[in-house]
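Single chain ahead, written as structure tokens, the form predicted on its own.
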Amino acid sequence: MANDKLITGKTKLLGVIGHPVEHSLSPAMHNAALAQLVVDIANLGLDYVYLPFPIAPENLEVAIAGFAAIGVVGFNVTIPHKQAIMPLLSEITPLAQTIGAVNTVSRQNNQWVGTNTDIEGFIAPLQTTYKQDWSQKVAVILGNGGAARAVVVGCHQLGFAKIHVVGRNVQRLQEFRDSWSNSPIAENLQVHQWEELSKLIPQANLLVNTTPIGMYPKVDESPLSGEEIANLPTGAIAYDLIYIPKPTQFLEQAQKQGAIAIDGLEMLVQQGVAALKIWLQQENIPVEVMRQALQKHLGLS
């Protein structure tokens, strides 16, 4: 597998920025992923590994200089550099502009071109294993930063008839709303108040945390309390970008009142597979081995 893996005068790089970066996630999964496509297509010459790279934001703009002089290939990119590369890059798709954050970029052309790739790995998930028609339902996303404009975004693709934002920062939420005045994203949108949350719990069926709250080492909180949780409809589908701990106390509650749980660990591997389809120019990606990956580095499996 991918520490057999022999490194050569002819891999290429890929890998993730960060600050921290020690304990991403992704080296496990992509190596992983990297190793079973040269088993799969043994003639293709497919020579890469996959590295963390801690960049301070102050080394980030010569960093970048460094990757294009290197011959890196392409790289995700974590907290805090998805918003701070953009002026560093020479392209930005539409999706990533609507978004405001880049988490992918690739090599094309002597160019840096960035991506969003968390949008594809938030819907995967509702496209393929609880796919329905989402034109009539209504999405209720708890917190307004980064995440959430991924997922407000991934919602608006679904076709949900509502999308509504909660946020405790009054100021925040405006600019929120505002940020999307001159997008269709805005018919649908709603931002409210924390104190509306109780109203609006008893509509959602899907019910979104893109908050910290309840990640480790902080696994005893959730973002609601049991009696807020209690008025989620059964069967709507409860979704927490968080997945240390697996399951979160919030989808533990939600599932307690008969809902279905979708954790991040499959949002991080769906957009993992989406940016390897950008670096490798590969449709067929081994989903499953990045799962057990993560499962098993992870200690779940």
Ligand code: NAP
Contents of the next structure:
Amino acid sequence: MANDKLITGKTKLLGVIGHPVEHSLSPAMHNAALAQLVVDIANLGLDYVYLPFPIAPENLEVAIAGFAAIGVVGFNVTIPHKQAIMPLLSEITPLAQTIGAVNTVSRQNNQWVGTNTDIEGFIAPLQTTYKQDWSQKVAVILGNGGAARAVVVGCHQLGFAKIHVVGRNVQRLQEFRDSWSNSPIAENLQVHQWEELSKLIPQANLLVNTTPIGMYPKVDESPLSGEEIANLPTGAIAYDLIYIPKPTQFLEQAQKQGAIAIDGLEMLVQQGVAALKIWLQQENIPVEVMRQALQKHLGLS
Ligand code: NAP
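Alternative state: the form predicted in complex with this ligand, after the form predicted on its own:
Below is the whole assembly, all chains and molecules, this chain first.
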């Protein structure tokens, strides 16, 4: 793996905007990939660097105009800009529109184009390692925030027969459902209050935690009680979007129950891979280098 990136007069700029942004794992992951690409295919002129840009909400518009002026090739978008960026873009892909949030922006024909690679990140392990026919399968999703929107669209893309979303706030749950009332997603989507979980868990082929419950430092917490998870069918897939700790309490409980566990690290890697493919117009992304860079950064290897 290449660790050093030589900045030259031709180096092009990528980055991530957020506020705050100093905890972002993306610079470590992307710069590892970019350095490796220089080694792999130096002659193709893949000379890029990826920087963190802390941008306060009131500076978003001027920052994006500045990015255009200095020739930024593309950037990731994190909290709190994922929705606020949308009116500042010339084009938004149908996927990002369906989710209602943009996490990746690229410069195409002198215009900003926004998309969302979280869906690709989420479905990647379900399309490769755990690939199967999902058309008779049931997904149960815990939480109805931003990440849950990408998970719902991802499950719809995979063709799940039923998608159940469980949340604790009735009004936000209804808004979540209503946001898709004109979309084919509504046909397979049902929302439920937390109290209905015990009847949903025995039906779940895929159980996804999109809440932050169990995330570091509250590592002893789980969105489900031992009693609830005991009803998860053997062989079901438990998927936690959280990547620290690895595994979470939720995944440990599920594995003891005979479930297959997927943690959030792969989603993080794969949404980054999808973004690099867009910016670099390059299919051969060094995925393993990105995975290892994240693991190292998180103290997991
Ligand atoms: P978000 O928009 O704030 O949504 C969080 C959801 O969890 C909301 O529906 C919230 O309910 C619910 N929730 C929070 N605490 C709860 C509790 N104690 N009991 C029941 N429900 C609770 O956050 P997000 O952006 O969707 O992110 C959620 C998680 O996914 C985070 O842990 C994040 O790190 C992870 N994530 C991982 C990746 C990845 O690449 N692996 C990508 C995106 C996100 P209310 O609406 O009622 O507050």
